[in-house]
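The form predicted alone is given below as one chain in C-alpha cells.
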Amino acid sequence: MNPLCLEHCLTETEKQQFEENGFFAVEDAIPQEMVEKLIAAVDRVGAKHLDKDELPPDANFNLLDFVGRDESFIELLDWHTTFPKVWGILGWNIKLYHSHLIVLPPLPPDEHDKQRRLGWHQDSGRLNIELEGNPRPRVSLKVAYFLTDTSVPGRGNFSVLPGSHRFNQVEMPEDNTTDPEHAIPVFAKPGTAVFFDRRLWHAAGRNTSDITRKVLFYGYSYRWLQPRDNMTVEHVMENADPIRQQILGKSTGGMGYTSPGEKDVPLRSWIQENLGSEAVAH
C-alpha cells in the first residue's frame, strides 16, 4: 500500500467533527488530472449503462456496483488521502460492501421554482429497522468523491442534518414541503471527499443550475455485513494486492469474517508495521 497513507491518517479535529457532526470534508483529496481520468471514465460507463455511444447530457442515473467498472475506480479503494481516515474511524476489519455512482443532471427550468422536501434519509436500509438502539450501531461509513463543482447553492449539493446521527427519527416539518431545521448544504469543489457515517440523515440537493453533478461512494462497512450490492469484482482480484483484495472481500472462509486471521485482514498487519501496536489494539 502506498506509504503517502501514513501522511494522511486521520486527525484529532476530523475524529471529532465525525463523532459530533457525523461528516467533514477533505478538499483536494484527489489531484485535478485525477479528477478528469474519473469522470472520462464516468461517462464511458454511463454511456454503457445507458446503451448509448456516448453519455447525453441530460444523463440521470444511479449505478451500484460501479467499482469494478473501471480501474481508476479501482485506484480509489486505498487512495492514500483518504483511505487512513477510513480504518481511523472503523478499524482494520473492513472492506467495501457498496459503491454508488450517481450522475444528477439539471432541472427543468419549469422544476426551478416548484419547492419539494430532500429526499431525507439513513443509508443501509432494513438496519435502521432491525438492529437495536438508540442511536443504532454505526457500521459502515462512505466516502463522497465530488467530481464536479457542488462549491455553490442550487447545484444538487449533498445536503446533512448535522449531529442527527446520533438519532434513529428526525422530526419532519408537516407542510411535506419544507426541509428540516439545521438541514445544511455541504459545499464541495472537485476533488473534495466528504467522510460521512451512515446513520447520517442526508439527502441530494436540487440541481437548479447549468452543470451535471457526478459524485462517486465508496461504502466501506465491517467485513462481516453483507455486501450492499452484487461487488462485482472477482476479474480484479487476481490482480490486486492482499490489502486490496481485503477491501474487495476475500476471506479465508466464513469464520474469516468474524474472527480473522493474518491472511483474512493483511491491513493490520501493515497498519502495525507503520503505526506500531497501540494502532491495531483492538
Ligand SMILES: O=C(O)CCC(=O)C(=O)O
Given for the second form:
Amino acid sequence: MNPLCLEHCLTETEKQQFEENGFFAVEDAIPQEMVEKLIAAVDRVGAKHLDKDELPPDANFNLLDFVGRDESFIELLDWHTTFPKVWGILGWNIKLYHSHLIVLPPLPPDEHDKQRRLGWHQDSGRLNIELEGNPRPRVSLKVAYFLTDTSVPGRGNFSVLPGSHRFNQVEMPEDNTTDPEHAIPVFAKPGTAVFFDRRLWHAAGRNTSDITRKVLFYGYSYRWLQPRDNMTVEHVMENADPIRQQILGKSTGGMGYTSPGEKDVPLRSWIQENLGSEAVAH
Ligand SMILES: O=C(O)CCC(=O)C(=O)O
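Could the form predicted in complex with the named molecule be given as well, to go with the form predicted alone?
The next block holds the full complex; its first chain is the one shown before.
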C-alpha cells in the first residue's frame, strides 16, 4: 500500500466531526488528472449501462457494483488521502461491501419550481429494522468522491441532516413536500471526498443546474457483513496486493470473517508495522 497513507491518518478534528455530525469532507482528496480519468471511466461504464438497459442518453442512474469495471475505480479502494481515515474510524477488520455510482443529469425545466421532498434515508435496508438499540450500531460508512462541481446550490448536492446518525427516526414536516428545517446541502468541489456514517439521514438534492452531477460511492464495512451488491471483483483479485484483496472481500474461510488470522487481515500487520502496536490495539 502507498506509504503516503501515513500522512493522511484521521485527524482529531475529523474524528470529532464524524462523531458529532456524522460526516466530514476532505477537499482535493483526488487530484484533477485523476478526476478527469474517473469521469472518462464513468462515461464509458455509464454508456454501456444505458445501452444495455435501453435507457435514453440523458437518463439518471444509480449503478451498483461498479468498482470492478475500470482499473481507476480499483485505485481508489486504498487511496492514500482517504483510506487511512476509513480504518481510523472503523479499524482494520474492514472491506468494501458495496459500491455505486450516481449520474444525475439536470432536471427538465418544468420540474425546477416544483416543491418535492428529497428521498431522506439511512443506508443498509434491514439493518435499520433488525438491529436493536437507539442509535443502532454504525457498522459501515461511505466515502463519496465528487467528480463534478457541487460547490454551489442547485447542483444535486448531497444533502444531510447533521447529527441525525444518533437517531433511528427523524421528524419530517407534515406537508410531505418540504425537507426538515435543519437539512443542509454539502458543498463539494471536484476531487472532494465526503465521509458519512451509514446512519446519517441523507438524500440526493435536486439538480436544477445545467451540469450533470457524477459521484462515486464506496461503502466500507466490517468484514463480517454480507455485501450489499454482487461485488463482481474476482477478475481483479489475482493481480491485487494482499491489502486490496482484503478490501475486495478475501477471507481464509468462514471463521476468518469474525475471528480473523494474520492472512485474513494484512491491513492489521501493515498498520502495526508502520504505526505501532497501539494503533491495532482493538
Ligand atoms: O446521491 C446522493 O447525493 C445521495 C446518495 C445516497 O443516497 C446513498 O449513497 O445512499
